[in-house]
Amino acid sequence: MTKVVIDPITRIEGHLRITVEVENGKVKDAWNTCTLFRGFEIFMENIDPRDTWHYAQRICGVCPNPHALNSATAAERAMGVATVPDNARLVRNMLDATQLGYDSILWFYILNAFDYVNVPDILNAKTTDPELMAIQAQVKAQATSGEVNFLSNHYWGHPGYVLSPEANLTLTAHYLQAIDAQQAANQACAVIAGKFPMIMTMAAGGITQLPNEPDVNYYLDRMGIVKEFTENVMWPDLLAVAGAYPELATFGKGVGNFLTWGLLDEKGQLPENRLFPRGGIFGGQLKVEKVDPAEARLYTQHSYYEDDMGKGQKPFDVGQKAIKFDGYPPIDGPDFPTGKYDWTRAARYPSPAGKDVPMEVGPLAEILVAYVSGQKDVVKYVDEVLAAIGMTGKPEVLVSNLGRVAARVVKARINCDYAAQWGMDLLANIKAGDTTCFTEPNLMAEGEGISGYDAPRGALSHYCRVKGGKTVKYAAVPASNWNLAPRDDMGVRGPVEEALVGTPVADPTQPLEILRTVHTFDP
């Protein structure tokens, strides 16, 4: 038995620790520890409900737009606004399309590519292309500088890297191109929302300002760059990686339950009819069940809160003030985490049999629900991926690390396909004289509002209770509460923990396979 601890595990932030027990070359048990306390719900009480979205989008620096949207929607529901004007729907979709475009490229290249692309190996590539030779020279300068840089402290000598030097060089070049492509997505966001991150034009009731025709045309130009990159660079790279690493389909299965609140509203603004529809899949059965964010449950026996705070209560009934923190589990030594070991509360959902179960959220959940529901774009792209890897007619192989990687890119392609249409629809409305984009909420209303709308990382829901012009109760359940949940009160592992069990580990001193599994969840 060998104890392996990776801390920190992300490449952008660094508040996730993974601890695993390795036996006979495979992960036998796993624990994930989110090492930061959030606490936004505490200071979002007693504020004007029209302001909650300003605060909420700061919960995540990578995906602020969905937090702003969910917060505004929860507040407007609490204040009596059932739907927003169609122009507001279109602009909100356009904003989310920029978020998905930027985030998908970021995730595929910046956060994951180096799990499969051996960058130092590009020095062995044979090429006469001047641009690729320039990249070789840049990497050689970094590798021989003697300074700490992006080539330092990684597992480059791991036998799991199988791409040729030439393929490694091409994908490294695409990594650099990805930086410009994601910049284009953020420019598209900024022109219609003031800036990115932390947009300026969201409102409970719609949006505060319609973009004019030149701004929409600039948006279409920028998103055209994102679409071209997604189709002509990221899609072929996905197929190349999937073909080179077929073992990705053999581990990382997880809990077998999938949940999405849906995203990208159609004209009727019904969550069941979204471009990516709402739904749940339980017990690995490819059948979609109805789900409702009001039915989410939270447990805290293994979280840094008092045990009684969770107990399967609904988000409105759970706070964040009853903290019980007595230190993190030890990194060194033979002991594994016991008792409380995670700042994340364990989110669960009642199965059709009535038992609270862990649910995987994120692009794989969205794609599986849409595929089983027969969403034509999803079916087309998923079937193309399955054919490329020789698995035609076998969507069940997607319940794996391979499926999470592929789902992210499928989602990105569909998002780009529709972004231009929403912009054109908005221009048509404006030219026809429809400039309505806001419905005044009733600030003095008394009630509750719930919004469930997926962020790029997965299911995200906000809960807002208002009275007397103030927010008297607020709660948020982001994707981390689902995927990075610790064990619940019944001792059941969270989705990432469960997906790690069975992961092969060729060399415990270079646990590359563990990184690959965790990164597929976008921690």
The other form holds:
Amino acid sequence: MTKVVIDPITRIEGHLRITVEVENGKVKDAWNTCTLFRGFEIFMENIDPRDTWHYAQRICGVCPNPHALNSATAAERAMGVATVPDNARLVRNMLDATQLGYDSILWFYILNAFDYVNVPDILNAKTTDPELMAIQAQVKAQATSGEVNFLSNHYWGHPGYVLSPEANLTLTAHYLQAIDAQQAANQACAVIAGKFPMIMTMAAGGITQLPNEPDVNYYLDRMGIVKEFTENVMWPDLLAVAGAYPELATFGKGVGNFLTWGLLDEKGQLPENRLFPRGGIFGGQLKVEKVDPAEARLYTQHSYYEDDMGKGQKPFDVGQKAIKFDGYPPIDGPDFPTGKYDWTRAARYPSPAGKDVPMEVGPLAEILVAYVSGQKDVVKYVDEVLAAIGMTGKPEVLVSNLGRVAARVVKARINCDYAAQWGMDLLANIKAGDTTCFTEPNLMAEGEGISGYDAPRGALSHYCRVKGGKTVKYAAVPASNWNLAPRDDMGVRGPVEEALVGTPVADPTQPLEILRTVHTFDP
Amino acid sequence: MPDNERPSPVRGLSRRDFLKYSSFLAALIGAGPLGATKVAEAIEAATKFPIVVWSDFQECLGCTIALLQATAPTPAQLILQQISLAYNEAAMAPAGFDAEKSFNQAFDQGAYWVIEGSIPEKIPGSIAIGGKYAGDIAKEFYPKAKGVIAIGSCACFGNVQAHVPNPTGAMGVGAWLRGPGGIPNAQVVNLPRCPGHGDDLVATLIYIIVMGKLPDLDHAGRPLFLYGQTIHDTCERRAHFEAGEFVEQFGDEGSQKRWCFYKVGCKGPATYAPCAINRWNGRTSWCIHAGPCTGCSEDNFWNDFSPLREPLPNIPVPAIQGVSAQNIGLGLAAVTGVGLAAHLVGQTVSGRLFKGGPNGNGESHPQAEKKDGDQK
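Given the form predicted on its own above, I would also like to look at the protein as it appears in the form predicted in complex with its partner chain.
Below, the chain from earlier opens the complete complex, with every other chain and molecule after it.
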């Protein structure tokens, strides 16, 4: 039995430690520990509900747009605005499209590629292409400078890297192109919303102003670049990586329960009628159940809060105030975490059998729910992936690390296919004389608002209670509360912990496979 | 070999492109046309890549994402041709102990240290890396760094998590280092905005490396070459303010005509930042293109400027024209506290709005009261 601790897990959004127990070359048990706390639910109490979205988008600088959207929606519902003008819906979709486009590229290349692409090996590649030779020269200059750089000290000699030097070089070149492509998506965001990250055009009640025609045209131009990159570079790279690493389909299964609140509103703004529909899958059954963000449950026995704060209560009834932090489990030494070990609260959802169970959230959940629901774009792209890896008719292989990697790219492609349509619809509305985009909410209303709308890394819900022109209660249940949940009061592991169990570890001093499994969740 | 064919010290660039690039960098750091030669010489003289460590404390990663949007130079040029990025949790290959090894090696080899995120004083364990608390890491490695730059409003001032009641006791890196048990003369260059701007960071790094010293800073530790003017001074909607043309409600006719956002909460008159100058996302746009400024480059703006939807009090709004400079300065001082007042009163209420303000020189450049101690 070997204890392996990775802290920090790098190439992710937050601060994370993973502790695993390795036995006979496989992970036997696992614990995840988020090592960052800021207390949003505490300091967002007592603020102007028209401003919540400004605060909330600072929860995540990688995915501020869906936080802004959920927060504005929860606040406007609490203040009596049930739906926003259709132009505001279109602009919100357009902004989310830029978010999804950029984030998919960011994740696939910058956060994930080094798990499969051996960068130093590109020096062995034979090429006559001047651009590729320039990249070789630059990497060589860094590698031979004698100075530590961002490629130093990694497990490059690990036998898990199997691509040829030429394939590594091509993918490294795509890594660098990806930086430009993600910038294009964010330029599309900025022309509508001022800047990215931290957008400026959201408002409780709609948006601050309608983009004009030049804005939309620039948006369409930039999103065209993103679409082209997604189709012609990222898609073939996905198929190449999936083909070269067939073991991706063999581990990282997880808890077998999947949850999505849905995303990208259609006309009418009904949550059950979204481009990616809302729904839950329980116990590996390929059947979609109805779900509701009001029914999320939180547990805190293994989180750094008082035990009785979360014993299966709903988010409105749980806060972050009763903090109980007395240090992290020691990294050295033989012991594994037992008591409290995570700042994340364990989010659970009542299964049809009436038990609160852990749920995996994220693109895989969205794609599975949409696939089972028969969403035609999802079926088309998923079938293409399955055919490319020789698994036609076997969507169940997606419940693995492979599925998580592929689902992100499938989602990005569908998103890019629709972005232009929303822009064209907006231009048509403006030309037809419809320029409404904002409804002033009733600041002095008394009420509650709940919004569930998925972020790039999965289910996200915001909860806002308003009275006397102030928020009197604010709660957010982000994807981390689901995927990076610690054990709950019943002792059940969270999704990342469960997915790690069974992950092979060839060399505990170079736990590359653990990074691969953790990174598939885009934590 | 013709002169412009000589290999460039910046790999991947021709000699001609390199000189063009040097001029561009010189302009960016305010070094002017003569500075271009100096910039080129300094880069040529450098035999090593400057080593940069980027740490994440209490943050949302927004500043890292903003750096990925930098265009001067691009992130790819930066990490392959300009610097050795020794440590950055979002981009680096290694993890865990191996990442920590890079961190230590970088400081042994002489690193500049860029910090994103605040340091919690009340619950020190609310941010830990490799089991070590951020506050302890800051104190241990500050003396080893060649210079410390706080990127974004969290690392500068605590930002959103420092909003009342500030549950974790979040504070800026400089204030933490100079606090009890710390390093009294610790000097940190602050590059606030939310997120921090990648081009500001590149410009400041280049300034420090080329000039061999820190830039002149204002009272809040911000380089004057970047933070010398208000949003209001440089705003593209300023003419509408002067003309008394305002957005009265989001989405109204005024908003479609892109009139002034002051009445729906714009904090531009009280906010020092170069947003209108270098804009965002490859200079595509900036906040005012889409909505009112929130004042994110100012210390304590969440507390001082809330509710963000309401106008700043005590700003005389021109019906057509004619405002008293003194009134604006005093009004803002009352609203936003001593730090901002020091920046504003008698120094900044000038420029285009108040030709011949209290200083009588029409300059909008605040002469900094340096409280950050000696240059490191």
